[in-house]
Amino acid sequence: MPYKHFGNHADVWKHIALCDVLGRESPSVYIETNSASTTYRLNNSPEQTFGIYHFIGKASRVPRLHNTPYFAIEHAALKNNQYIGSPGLAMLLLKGTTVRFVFFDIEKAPLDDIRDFAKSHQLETKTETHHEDSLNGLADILPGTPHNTFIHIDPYFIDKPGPDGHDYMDLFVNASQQGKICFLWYGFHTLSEKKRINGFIRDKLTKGSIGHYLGVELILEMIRPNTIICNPGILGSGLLTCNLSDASNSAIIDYSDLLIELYKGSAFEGFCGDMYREFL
């Protein structure tokens, strides 16, 4: 199914943190695990004005965030009423020194534009997609790449297993394991779903003995613990990453506080924008 969230405020959370951490880290290869399209056609829907068009107003105010390359490339696709997804923030922040770039996808229309996106960038020679589920196709490559590989995992379910038993958790592990860099979002709409994804987070990482990780959620304060009273695309959500660096870490939790500030006293729909944070 094609993804329909594009824009909203979890996506400003995750993509303003990635493009931070891509350029910090400059990995050679770039792997992105459910990569949807590179562009997206906005429609000014109630997600997309809490979301992209909030941070834009807000953030030509804060030079801390109106002078990060999130901003300028969403600014600059916005005049377009376009919004660009991960894939395409990577391949743009990633040219100039990423050698391959590999992406997943069990729909083929959003691989079909990145290959288009990729050739109108000259990538096409370091761009390759896979038409299949990255819990099997991932296992076969993550051997032979080197510890610089950037994993983007952004499932919507970490904890649903595929065919052969595993989950993206385990996925996280495994790769985390190896050395490579692993930046994992997921998502939850009430605070028992909260709480259930934290434990199994925790045990995934404690019977993996992963134990230098980071964590970082935001939540808006409008969560209920077991009732939705609106849906602004997602109500929280979380980046777990491992094996960054203390800088790219350190960028994260700065996103997060940013973030909270340009949200005071914002509304969705009538109720309360504000968002708090807590950590893994």
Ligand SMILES: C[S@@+](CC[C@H](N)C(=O)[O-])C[C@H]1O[C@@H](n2cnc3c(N)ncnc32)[C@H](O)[C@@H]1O
Given for the second form:
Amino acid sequence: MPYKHFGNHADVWKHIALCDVLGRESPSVYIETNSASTTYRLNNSPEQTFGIYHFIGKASRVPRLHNTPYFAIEHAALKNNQYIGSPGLAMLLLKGTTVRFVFFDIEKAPLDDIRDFAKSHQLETKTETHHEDSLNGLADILPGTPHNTFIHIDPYFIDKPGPDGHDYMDLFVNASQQGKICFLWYGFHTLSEKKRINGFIRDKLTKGSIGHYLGVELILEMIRPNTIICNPGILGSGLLTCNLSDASNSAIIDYSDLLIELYKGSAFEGFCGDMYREFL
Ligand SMILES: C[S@@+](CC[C@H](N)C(=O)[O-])C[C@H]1O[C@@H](n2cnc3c(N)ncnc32)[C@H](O)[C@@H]1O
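Please move on to the form predicted together with the ligand, as the form predicted on its own is already shown.
Starting with the chain above, the whole complex follows.
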């Protein structure tokens, strides 16, 4: 299924943090497990209005958000009614330093789009696309990559096992144990779903002896224990990282503060759009 939620508020949170830490970490290899496309056509959907349009409209008055590479890229894209997804952001930001880009997707169309984008930015010799389940494919290439390999893990479900019984949290733990820089996004629609996912993540981290992680969640006030009263794409989402520098982890926390401020007093379809933060 093509990715439809591009440009929503959770993409803003994931992508502003991603862009900042990519600049700080300057990885020699960038791997994305669930890539989707580099570029999307915006259609002014309510999700996008609450997401990228709200961000660009308000952030121009907040220097710490306005002066970010994410703002610069998306502001330029918006003029053409476009939103740049993470493969495009990573290639634009890392094109001068990263020697290898590896993108996985089970759909062919986004990988074609990634190859076109790579070509138009003279990155085709550095860019690999893998048309396969990344739960299988990544395990094969991970051991041959250097320590400062950045792995962006962005599946729909972090707890759904693949054909060999492993899930994306196993991959996160395995890559973290190997010293790779790991950046995982997860989402939830209700507080009971959040509780279940939090328990699942903590259990995997404990069993994998991963103590040095950061988990930061931004949650909409409109989230409910078991029901979805309205849906701006997702009602809460978290960024889980391991082996990032302290400066990168601090930056992620700073962005969560700035976005909470940016959404104060906002609304989505008549419901309060305020957010709060929790640490995992
Ligand atoms: C949420 S979208 C990715 C969004 C993108 N990372 C971004 O931030 O702009 C998820 C993508 O994962 C792909 N996908 C789903 N299951 C997969 C799997 N097992 N292996 C690789 N890709 C998968 C889907 O086809 C979809 O394009």
